[in-house]
Amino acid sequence: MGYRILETDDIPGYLHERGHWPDVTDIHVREVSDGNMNRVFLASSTDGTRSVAVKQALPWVRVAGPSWPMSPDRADAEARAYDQIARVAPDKIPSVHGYDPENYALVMEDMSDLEVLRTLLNEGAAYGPDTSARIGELVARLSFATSDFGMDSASRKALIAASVSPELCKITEDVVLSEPYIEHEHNHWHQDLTDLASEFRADTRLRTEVADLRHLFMTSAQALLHGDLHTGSIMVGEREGTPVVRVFDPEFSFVGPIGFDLGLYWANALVSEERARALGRLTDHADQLRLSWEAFEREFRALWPTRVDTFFDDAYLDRFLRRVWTESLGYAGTEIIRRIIGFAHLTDLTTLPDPVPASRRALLLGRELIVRRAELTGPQEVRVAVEQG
């Protein structure tokens, strides 16, 4: 049949065709698509009792139209990388139901009765006690999943072949960790930050070090990325009672550095400090960045014993495990910068009454992170540069 662009309309016989909805006359759709990328309808039965989510990849940006073209294979990618995280962390990501490849779409759990992470920062909520730390789980059970230590070597070669995006990961290479040193159309900025903007394009030391992280974005092939893993990617929410916290949209997966996303993580935590710190709200803020890398590091050394290739001895772990710390602070810096003067910024500092102080601390601090990684040792470190920002 093809590809074709599903409508609210169409939802109903599209779920009832896959095998998804038996009754067609007992559903009710709405469309609730936010995000640049795709749409999102949610399908749900008179008396509430079952529910789905439908995300289909548009072959354009969305909220540009056909002027911006965009594969829908990042599709692919998000399946293929549910699949991936399913079999290690399947309590930390939203139920998938079905991948349909010749239309882009995935028919998943419906998440509405959870919120989105970074509008409850922003309404001033606290993190609580178990979010960071169940996302430096996942990070962790997924990267030795699908590194070297955790797969074989015929296993990961075809992980790495059918995990390629060349695409997504060129805006990445360019909006994240490029255009933000340079001129570039793409950029933008408060008025008030227009020095720190010219500042950081003139200074070498940075834009060296930013080129370093850039080529390793591009070269290591250390294990699958979730790839865009932010505050804006993560629900949180209870259920029974009980915590829950849901990693989704990982459209940008791929095999690169472990580091990223970590870094990801703790540059949008780091922003809602600021964020929190300027409307005299800090509450659980600045413990995010620790618990987060402290459980990474404890689930890593806990997997570790089931490594496949024993070469790599104890010594060779603490090694690997500092170097993946300092790497993810080089990220966090990047992604920092890049959502206060380059293409797309973050709501956790243009929805202030006066964005400009808390950006400016953001900024110095990005650049700390990147141009200082090697000698912030430890998330205490970081703290100390947090607080003299």
Ligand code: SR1
Contents of the next structure:
Amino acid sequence: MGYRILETDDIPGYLHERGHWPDVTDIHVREVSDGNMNRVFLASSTDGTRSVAVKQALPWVRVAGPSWPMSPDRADAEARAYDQIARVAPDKIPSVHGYDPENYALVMEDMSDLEVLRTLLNEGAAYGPDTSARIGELVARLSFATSDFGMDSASRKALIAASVSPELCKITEDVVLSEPYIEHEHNHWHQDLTDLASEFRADTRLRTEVADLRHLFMTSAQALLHGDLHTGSIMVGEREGTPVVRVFDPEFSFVGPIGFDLGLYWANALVSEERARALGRLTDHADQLRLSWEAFEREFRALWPTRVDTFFDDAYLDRFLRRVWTESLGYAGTEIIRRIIGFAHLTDLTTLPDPVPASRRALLLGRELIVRRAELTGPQEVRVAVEQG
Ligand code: SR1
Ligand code: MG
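Now show me the form predicted in complex with the ligand, since the one above was the form predicted on its own.
Whole complex next, starting from this chain.
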């Protein structure tokens, strides 16, 4: 039949045809699309005993419409990433009930009993003791398993080839890693940030450091990434008294530098901290970068004795982790900056009564993280940079 764009009324028949739903008369569907890229529907039975989410990639960027065409192949990348993550951290992603490559549609676990982490943080909730540690563990497990430490060389080459995702990588190379530092029609910012946006465009040292991070993003095939690991790609909550953390939306997945995933998470945690500071309701924000890094490092070191290639010795592990740390800080800086003067902004800041003071602090911190990343040798040094404002 070929690719067809699904509307709300198509979902009952679609789920029935695909074998996901027995009774096509007992199904209620609502569209809950929220991210920039795709459409999402939730389907449930009247008695609430059965429910699924359907996510479909459109042939364009959802928030821009047909004027920004984009191959729906990104759904293939997402399905592949879920498959890989399920091998190492099945409890940290939604269950995937099926992928339909003809329609670029995933049928997945309904997670509407959980909350998007960004939404909770914006409402003033604390992270709690588990969230950032679980994220650090997930990045460690996925990145170790899909690196040359976790896979033999030939399988790795096959993974790299299968995970090539030129269009989605180009979005990141553009909207994260270059456009905010040049004049570009995608860029926009609060009028009271015009001085900093101009200063950043004129800052040649900053530009060269971003060029370095951009080139690393283009060339450093260290491990399979989530590729867009911000707090809007994480759901949290509790099921049967146990804390639950689920990472979703890995459509930007490809084999790239591990620090990109950690850096995106750190940036979003640091921006949520600036929101909380502006509102006078800081809770456990200051701990999150450290907790995620410590969990990442602990898990990566725990996996190290299982590496498939022992030419990589223990001293090399120390060197490798130091590099991942430094690169993560750089990517955190680029993510902060693009979220304030680039294309896609964050509700953490845009919904503040006055977004300007927090945005200024965040922009300046972002630049520090990029240009001083080699000097900031641990979480405590980053704390000093954050608090100096
Ligand atoms: C055109 S897409 C802009 C952003 O939305 C996605 O969620 C990614 O973060 C991307 O950079
Ligand atoms: Mg997304």
